[in-house]
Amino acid sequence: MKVGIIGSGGREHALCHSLRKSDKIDEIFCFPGNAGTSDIAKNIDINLENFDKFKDFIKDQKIDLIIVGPEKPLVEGIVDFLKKSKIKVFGPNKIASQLEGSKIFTKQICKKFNIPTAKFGIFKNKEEANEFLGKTNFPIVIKADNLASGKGVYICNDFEQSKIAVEEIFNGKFGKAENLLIEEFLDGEEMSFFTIHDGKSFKIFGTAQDHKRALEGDKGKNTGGMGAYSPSRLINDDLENKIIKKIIEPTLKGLKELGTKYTGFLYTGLMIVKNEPYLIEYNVRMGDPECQTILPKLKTDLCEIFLACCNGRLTDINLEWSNKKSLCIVVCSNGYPEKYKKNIEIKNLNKIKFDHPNLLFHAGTKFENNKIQAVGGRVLNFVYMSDDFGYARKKIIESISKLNWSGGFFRKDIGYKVID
């Protein structure tokens, strides 16, 4: 069969690398994919805007399943337009991925269906915000309410940094943005917990933590994840039961008293404080890094596992795992994750052999003129899988060294909550 899979990143890559494990795949397709994906798929510029001209190429060159990595087309409805034209899509449709279009959708599923997350306002105008700011406690969480890639959350310690968060997020940096969040904040440590759903049940597909913050010491901007590791250090049956319970469960109510259901990734960003889980957010996919450090670990065919979810037979699916480690590292773009160059050539690769356990996925890169170049924030994933996280950190941190690459950086405390 013939596979097609929208997106650009690392976490493309790495479904990419994994469906092609498949004995059931001849052929992908990536839109538009990286360099990394032009070595075992075919990568096509095409405009993902252009619904109808996707459809057109989906049925010319009769790809029979269509992977959706990132958020912006699952929100935007690519998912329910290709259902209409008979074409067999793995994701969420638009209502549900108002879950992450929407942290005010989200927010007000959680207060009917009273799933623990912390409190919060809601502000449409710079005044409204900078008043209730001007009387409130710090530290504050003040989050766009739109798409943000990840990066439109501020932990704010005083009135000041919280003045700046407002004036960017109304002025537009993460896009038009007619209301904002401000959340308490909670103090706790942070857990990605993800799930498979096929419209009728789901499975849990394994946890992560993510660094979020842009130097070591999780210090500096946020980003859209420096790295990542799993499974997370917190996660043991009594927690993932009250995740399940408190959290999953009411949500996937919430959304069917809106008549609808949920197909593809489900990615829940928790707060975990002294054993309970709170909602911070919903990903309506799966995470990037997070994506690149679970797959390598799954030993089942994933092809299956989606046409499962597709076809409303997840329960006939076995998801077996391996027990390793699994630990990320993301180079980046000198710069990221605000101002960097483009087209920087990366070279060196060809001294690094990769092959499992010593993984690489491409992110923001692209092949031109014989050469890979450079051409996002973030750049490459180095993956490792062993019984040690230590040890997969040192074998990644040599891994780096030896790619010697001047045009990016990376955080060498990844993990560091496990390891050091």
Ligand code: AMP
Second form
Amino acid sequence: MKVGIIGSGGREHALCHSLRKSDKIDEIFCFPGNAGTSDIAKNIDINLENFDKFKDFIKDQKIDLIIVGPEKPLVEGIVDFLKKSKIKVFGPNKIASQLEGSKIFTKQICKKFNIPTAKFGIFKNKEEANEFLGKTNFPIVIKADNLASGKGVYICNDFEQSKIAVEEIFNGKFGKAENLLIEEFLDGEEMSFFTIHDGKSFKIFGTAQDHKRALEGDKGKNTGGMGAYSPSRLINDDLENKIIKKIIEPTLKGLKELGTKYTGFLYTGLMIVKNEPYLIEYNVRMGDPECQTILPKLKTDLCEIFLACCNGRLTDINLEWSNKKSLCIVVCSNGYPEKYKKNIEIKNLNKIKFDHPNLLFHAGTKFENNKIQAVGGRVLNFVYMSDDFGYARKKIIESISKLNWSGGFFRKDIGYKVID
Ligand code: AMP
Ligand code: GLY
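Please give the corresponding structure for the form predicted in complex with this ligand, as opposed to the form predicted alone shown earlier.
Below: every chain and molecule of the assembly, starting with the one above.
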């Protein structure tokens, strides 16, 4: 079979790496992929905004299955488009993707089905928002309604900070803003909970803990994720049951009432307060870097799982997992998540031996003129699987020291809550 993966990050390299293990697969295409995927797949630089051209390429090459990594094409309706052309595709449709595409869409489902989440208000202009903020208690959370790669969220400690957030969002920092959301601040510990869906049923696809802030000690700006470990230290049977009953099942019911269903990965971003789950946000895809920690533990053929989801027969598949612990540290370009330089060579990668359980997934890299160059904010993902999170982190830091790359930085404290 021929499979195509949309995306260019660490998540997509991890997907590619897992799919490579399947006997079912003869060839993988990555749209556009990175230096890491170019070793095991064919990278194709195609304009994904032009759905028609993309469809023609898939038909010409006789690609049997498309996996969509990132949220943008999902929210833009690529699944609906490809399905109409009779192309098999794994991911949620345009309506269901609103769970990530519009925070207000999700909040409305939460309200209707009593899903535990932060109390919130929707504000249509600066004046209304500032009037409310003048009377409220802090800290408070202000969010842009659009897709913002994890960056459109402000945790504000006082009125001055909140005024800046309102100003920036309505001035279009995250795209045209017709609304913003002001939310109660939830004081707890975060967890990412993953499920995989075939439109009729779903299965749990692991848990992880991301580290969103750029600097050690959870300081600095919000990023796409600086590192993760799996499983989350918070998960237990009681909590798992509450997440399913109070959050995921009512959400699927909400989608059903809208006349649709969910196929694909669903990432439930939670705040856990005293073993009670509160929904912070949904993402309609795997997390990045959470995916890089979860997929290496999967023992079942990933291609079989995707095919089962596309055919509505996920119940036939038994998901098998290694019970090892897995940790990922992301190496980023200096300056990320703000401005950083591009096309900086990474020289020493060949000095490090990567072999299971020591894995490397590329993100913002490109292979050109026989050199690996950093072209993105998040550049490399070092993953290690072990019985012990502390040992995994030690092994990763040893590898990153061998890399000795002056163009990048990373957090040495990933997993500090599970490592003494
Ligand atoms: P989001 O893009 O909605 O995931 O938000 C980004 C990050 O902001 C989350 O991962 C949390 O760390 C934080 N956050 C978002 N909403 C809240 C909230 N209501 N209370 C506390 N922290 C929040
Ligand atoms: N790691 C956060 C995300 O994928 O959105």
